[in-house]
Each structure stands twice: as structure tokens, then as C-alpha cells.
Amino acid sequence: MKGLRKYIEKIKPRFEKGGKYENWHSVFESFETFLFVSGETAPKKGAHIRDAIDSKRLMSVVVIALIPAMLFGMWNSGYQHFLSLGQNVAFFQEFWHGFIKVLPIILVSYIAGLGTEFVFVYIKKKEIEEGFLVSGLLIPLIVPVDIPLWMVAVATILAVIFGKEVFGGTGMNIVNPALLTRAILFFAYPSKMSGDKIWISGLEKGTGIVDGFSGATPLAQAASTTHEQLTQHGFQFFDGFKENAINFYDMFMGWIPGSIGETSTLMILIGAAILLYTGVASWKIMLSGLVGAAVMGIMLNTFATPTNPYMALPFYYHYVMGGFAFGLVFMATDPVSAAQTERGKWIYGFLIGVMAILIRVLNPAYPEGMMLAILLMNVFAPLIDYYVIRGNVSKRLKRVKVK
């Protein structure tokens, strides 16, 4: 690292004012501050906190927390592929297949997103904003493994422009850019973001697929359960073959079809532990989201009807199905688009849990609800904070009047 530090210092004058590459100063500064903590501090006058932690380091922690879900997603992509072919292969062959499928999506996400930010950096003459370090990895983990790469590029570019830059960049955006990317993909290319054949590598082509194999996710299976099936057997889930039943534990572990990084609740919990231990994410939002989902799930259980058997699904199954856990841990806790006040975080998380289950169960056209729930509450987060702050001000004014 000392050698790299010396090299950076050696070429730095070329990018400063008067240097050969002064127009690229902001780009150079971005890479320098990513590699090394900036020597600059807050203004010397006034009360400021000074330490070695900056936004880049915080974003790096989130990236580290995403690695377990990413690695598992790579393996599971290969596992599901060979399962659909009826082949039993070695672990490393499964992982390698998934690695080859997932890596290009990650590269396209970063190239498209960072490339767009480079353009805005050059125009604004400011350093690259580090928020996309996380968004660039989140995007590949919330899409199907066979999503066309050009779609990922188009949606990512649009999300960076209209989800970040038009609001002023990182720290100013009102919605989560990664979720906005998924929303653009979902509404612009619905056939590539919903259905039973998109979640498993090669399933859409149908070449070599074993007869009787289905790529339906547990979430889709629950949504399609009829009243007669529920009466006879309760909710039944399978791993692609109807004779191969899977249970809550299987879904918790994650060897099921789904978006690349969303299937394993265990891996997501490992990431959550990292975020909570380092203080990067809010435990209030996570806990209140779980409570909100439980409250809505139990309410729907109470009023379940034969016309919508999905209402009878036990609430805790929602935790391990679809993108609920992933969204709650990595997206609902986004410090920019989430509520900022402490009481507001409780309200914000609770409403995300409520809305996610409500959308899932009562919207037959959209069995997943986490994306829409978080985006909706992103928009309402400033309003929640406003009323929390106004409430606190009113209480203090009353105490002053009493005195």
C-alpha cells in the first residue's frame, strides 16, 4: 500500500490545477479518496466530529455485507440450472455456471452506472459520488439470472439519471436507485421480470429441460394455491418437481428459484449482522418491518376467504419468500431514502412490512410486494419525519407554556 500511496502522490500534480489532466481532477480525486482516507477534515471552527470514517468506507461495509448473498446466489443459479436438466454435478461446477452467468450482470451494472456518473462528474466538476458502489451490486442481486444485459444497462442508466442526478446526486435522491432500476425493468419489460420461466438459467429456451419441471417460485406457488388444494393439503411447495416437496427450512436456506441474491434468508441475515454490528443500518427499521409484516399477515389470516386462499398463508412464510428479507435489510435501511428521525424509523419500517404483505396477498397480478412497498414509503419518508418533528416541537412548546 505504501508503494501505491507514493505512486498516487507522484502523479497527483498532473491532475491538479495547471496540470496536464486538470479537467479530470474530480475523477482522480474520487479514486484517491476511495483507496485512502482523505486528509481533509471539517472546518476548524465550530463543533464537528472528525474520524477516519467517510461515506466510501460506509458503502464498502454494505458491499462486504452483500457478498454472502452474492456468492450463494451464484451457486444457487448453477444448482437450479442443473436441477432443471436433471443432472447431479459437483458443487464447483454449479458455482462456476452461476459465476459465469452473474458476473456479466455485475459488470454491466457497474459500467453503465459509473459511466453515467462519470459524465455528470465531468460536467459538474465534482468527485464521483460513492453511492453507486452499493447500487451497482444491489441491482444484479435483485434481477433474474437470464435478464438480457442490454436491459440492465438501459434501466441502470435511467435510474442513475432520474433517481439520483436530477435530485442532485447521492444524498439527495428520494428513492432507492437500485429499486428504481428494478421498477423500470418490471414495468418496461414485464415478460423478463415475472413468470415461472425467468428465474432459472436456460429455462426459457427449454433445451434439455426435464419433463415436469417448473420454475415457479414459492411465492408464485402460494399465490396460485386454490381453496380446494388448501383444504386438502394446506400450502404445498416444491423445488421444481411437484413430487419434491420443500419446507420452511429449505426456503430459509435458499435453494429455491428467485432473484439472484434474494433466495437465501440465512445469507441475508449474515449481511444484516454485519450492518448492525458496524452501525451502518438501522435495527429499528428492520425490527419494525418484521412486526408490520406479522401484524398484516395475522390480520389477513383472520379474514381469509375461499376466494383468496393466499390470505391464509402463515405470516412467517412471507419472511423467507420473495424479496422481503433482502429488501428489508439492504434497501429499506438505505440511510438516504429512509426516514431520518428515530420515531420515524419505527413508523417507516412498520408501514413497509404492512404494505409489502398487503400488496402481495391482495394484488393477484403481482405476488411480490416488497419493491413497491419500499418505493412508496421512500416517497412518504420526508412526510413521516416532518410530522414526527412537528410533534416534538408541539410537545416542547406545551412544556414551555406550562412553565
The other form holds:
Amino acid sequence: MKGLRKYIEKIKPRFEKGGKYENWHSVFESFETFLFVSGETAPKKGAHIRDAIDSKRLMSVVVIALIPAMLFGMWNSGYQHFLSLGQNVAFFQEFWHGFIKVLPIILVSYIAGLGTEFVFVYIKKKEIEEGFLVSGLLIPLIVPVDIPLWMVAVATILAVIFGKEVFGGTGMNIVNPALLTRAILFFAYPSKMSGDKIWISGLEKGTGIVDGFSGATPLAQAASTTHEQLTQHGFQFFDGFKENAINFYDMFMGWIPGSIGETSTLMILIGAAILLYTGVASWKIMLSGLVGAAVMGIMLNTFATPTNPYMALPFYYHYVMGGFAFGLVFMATDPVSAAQTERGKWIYGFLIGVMAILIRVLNPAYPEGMMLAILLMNVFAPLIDYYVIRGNVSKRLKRVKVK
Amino acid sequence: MGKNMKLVTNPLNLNNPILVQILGICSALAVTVKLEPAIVMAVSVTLVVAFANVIISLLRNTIPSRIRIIVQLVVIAALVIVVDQILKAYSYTVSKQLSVFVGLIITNCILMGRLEAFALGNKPWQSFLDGVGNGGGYSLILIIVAFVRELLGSGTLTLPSVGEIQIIPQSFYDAGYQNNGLVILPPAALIIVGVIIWVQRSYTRELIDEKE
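Switching conditions: you have the form predicted alone, so give me the form predicted in complex with its partner chain.
Every chain and every other molecule in the complex is listed next, the one we just looked at coming first.
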């Protein structure tokens, strides 16, 4: 560590004004502050209180919280792959298969995103911001494992430019950049982002797949349940094979097909615990999101009709299916794009829960509503904040006595 | 003569109806999925705005100002019907693709804008040049947007009387390339127009807003 610090001190003058690599100053500085907490404390003028934790450290906590979901996702990719082949292999082999599949996606996402940011930093001559540290790991976890890498690169670059840089960089974005990447992928290349064939690696190619294996996610299964099935057996879920029924516990543990990092609610809960313990994410958003989904779920249950049996699905199933938990813990709580006021956070989270279930159940075109729900509420967050603040202002104005 | 030339060249860049005045956006979104309808639309709008300008300019001293909007609408509507009939007679397929949007030229903000702002106060020849210039500025953007959208969204370019040309080779598709479905959706046209405005403003000093 000391050696690294010494080396940085040694090469620093070359990047300062008048040095050989003056133009690369911003890039150099961003690496320096990534490796070491900046020595500056309070500025000379003004009374600004500064925490020792800067946003690079804050982002690192989120990355750490994502690691359980990422590791589980790697194993699950392999597990699902060998399940589809009908082979029984060792744990390590399953993990290795997933690791080889997922690692390139992570690398491509980081290289494309950071590359775009570096280009903008270089043009604008400002300090590089750390926002992409988290987005770069979020993107691989919310895409299917077989997604072509060039698509990830294209969508990441577009999302960083149009979701973040045109608004002024990290901290200025209206919508969550990682989720925007997924939305771009979803609308640009729907054949690689939805359907039954794409969630398990190798299934689309179809070589060596066991007969009768289906890659349908629990979300798709719930959506395609017919009224007859519902009245005879209730909701039934199965893994790749029709005879292997899975239940709530299996979905909670996460050995089901889905986007890489979003299947295991347990691993996401570990991440949530880290985020809540360190105070990085807002528990209000998470809690109100759960309440919102429950309210909407129960409401749909009450009005369930034979024409849309999906409406009868008990609300707690929504928590463990698809990307609901992942979105609520890691995406909705993004401090930049979420509501900033405390009361606003309750409204924001609640509406995300409501919208997600509403889109899932009532819109057959989008099996997963979480992405669209969060993006929609990202756009509305400033409006919510505005009215919360206006409400507070008018409340306090009433206390003012006019003499 | 230099002044007259400016009437044609100014709307192409510095006073572009789409990029600077932000007029006529609606049809830029609607007809730019393929290049051919965009070209036909561009030509139609240019013709209508040029001739409507001339007619209104000729009538400008006789139109009572209270009913001038109605007179302008009658002139535009008549010209649009003529264009629509010509399209139906000579290129029926394009006319089908454009469907209602030819009729909607009547409501194109550029037309009313030019008639009100220019033709009512200028001589016929200048008004004609102004119409050609504004139609040209509109056409330029429409064709750029349609070019990008068709190339990325369908991998082809469709030209009038030539037909569809495959630009992106089959070998690309075999290697895993896919057309971008997002570009086909209307919001993409807005994003492309936004990018063109971005590029234009970073090269044209006159258009950069002063810092407060």
C-alpha cells in the first residue's frame, strides 16, 4: 500500500499544470481518489462539514452489497445450463460455467461505460465521477446470461450518453443509468431480452437440450396460467421440467431462470442488510415499495376475473418472482434518481410497488413491470419532492402570525 | 441579390425551422421510419409552403386581417389536396404509407408560421424563396433523421423509384448483428433530432445561449 502511495506521489507532478500529461489530469485524479481517500478536508472558505466517506467509498459499499447476488447469479447460470442438458455436475463446475459466461458481460459493461465517461471527462476537462462504479456491476446482473456482448456495449454507451452525460454527469441524471441500459436493450433488441428461450445459457442454440425442457420463468408461468388450471390446481410453478414443481421457497432461494443477479431473493436480502446497516440505501423506499406491491396485489386478488387468472396470484409471490426484490433494493433506492425528501420517499416507493404489480398483471406485453415502474417513478421523483416541499412551506406559513 | 440568397440559405442552418424554431416536429417523428416517405413528404411540404407563400403574398393587400387565418387555411388546404391527388395518381404505395400525414400538412406549424410571419408582409418572389428555404431546411432534417432511422432500424435504404436497397450485408446478420428496434419507435426520432441540435449548437457560435 505504501509503495503504491509513494508511486502516485512520484508521478503526480507529471499530471499537474505544466506537466507532460497535463491533459490527463482529470483521469489521473480520478484514479488517485479511487485508490486513496482524498487528503482534503474542509475548504478554506465557508463552513462546509465534510464526512470522511466520499461518494467513491459510498459506491464501494453498494458494490460489496451486490457481490452475494453476483456470485449466486454465476452459480445459478451454470446450474440452469446443466439442468437443461440433463447433466448432474459438481458445484464447482456449475459455478465455473456461469463465471465464464458472466465475467465478459461485467468487463464489457465496465469498459464501455467507463470509456464513455473518460471521453466526456477528457472533452469537458472536469474530474471524473464515480457513478459508473455501481452501474457497471448493476448492468450485468439485470440482463439475461446469453445476451450478445456487443448489445451490452451499445446499450451501455447510449445510456451513459443520453441518460447521464447530457444532463451533466453523475448526480444530475434523471433516471437510473443501469436501468436505462436495460430499457434500451429491451426496446432495441426484444428478441434477446424476453421470451422463454433466452434466460438459460445455451438454450436458444438448442444443442443437447433434454426433451421437454422449457426455460419459462415463474413470471411467464404465472402469466400463462389458464382459468381451468387455476380452478383445478391453483397456481403451479415448475423448473425446466413439467414434473418438477417448485414452490415459494425455491423462488426465494433463487434456483430459477431469470436475469443473472435477480433470481435469489435471499442474496438480495443480504445485500439489503449491508445497505441498510451502512445507511447507504433508504429503508423507507424499500418498505413502502413492499407495502405498495401488497396493496396492489390484494386489490387485484379481490377483483380477480376468470379472463385474467394472473390477478388471483397471492401478493407475496410477486416479491420473489422476477426482478422485484433486486429492483427495489438496488435500483429504486439509487440516491440520485429517487425522491430526496423523507415524505417523498414514502410516496415514491409506494408508487413503485403499485406500478410494478399493475404492469406485471394487467399488461400482457410486459411480463416484468419493475423496470418500467422504477423508470416512471424516477421521472416523477422531482415532482413529488416539489409538492412535498411546497406542502411543508404552506404548513409553516400558517404558523406565521401576521401582525 | 445577396439578401435574396439569404432567404434560402438562412433556414437551412441558422434559422432552421426544426432545429431552431422547433416547428414541424410532429411529422418529423411520424414519417421518418423509412427514407422514401420522408423524401416524398419533404418535397410535398416544400412545394406547398413555397406556393402557399406566393399565393398569400399576391393576395396580401386584399385579405382583410380579421379573416386572414381562414384564407391561409383555404389556400394551404387546396394545395395539399392537389399534392395528395398527385401522389395517389403517380405513386400510390407511398401515398398509402404516408396515409393521413399528407392531409396533416395543413396543420404543419411551419406553413402557418411562414405565411403569418413572412408572406403577409413581403413580395411574391421573396416569399417564394423563403418558402423554398424553409421547406429545404425541413427536408434536410427529415432526410437525415430518416436516413439514420432506416439504416439502424431496418438495415436498408428506400429511395423513390429505386426501391429498397439492403445496406447492411447479410453476413453481418449471420454474425449476430440485429436491427435496433428502438430506432423504429417514435421517441428515437426525438433523440436523433436532439443529437442534430447538439451537433449544430456546438459548431455554430451564434446559437449558443449566453451564460447567465
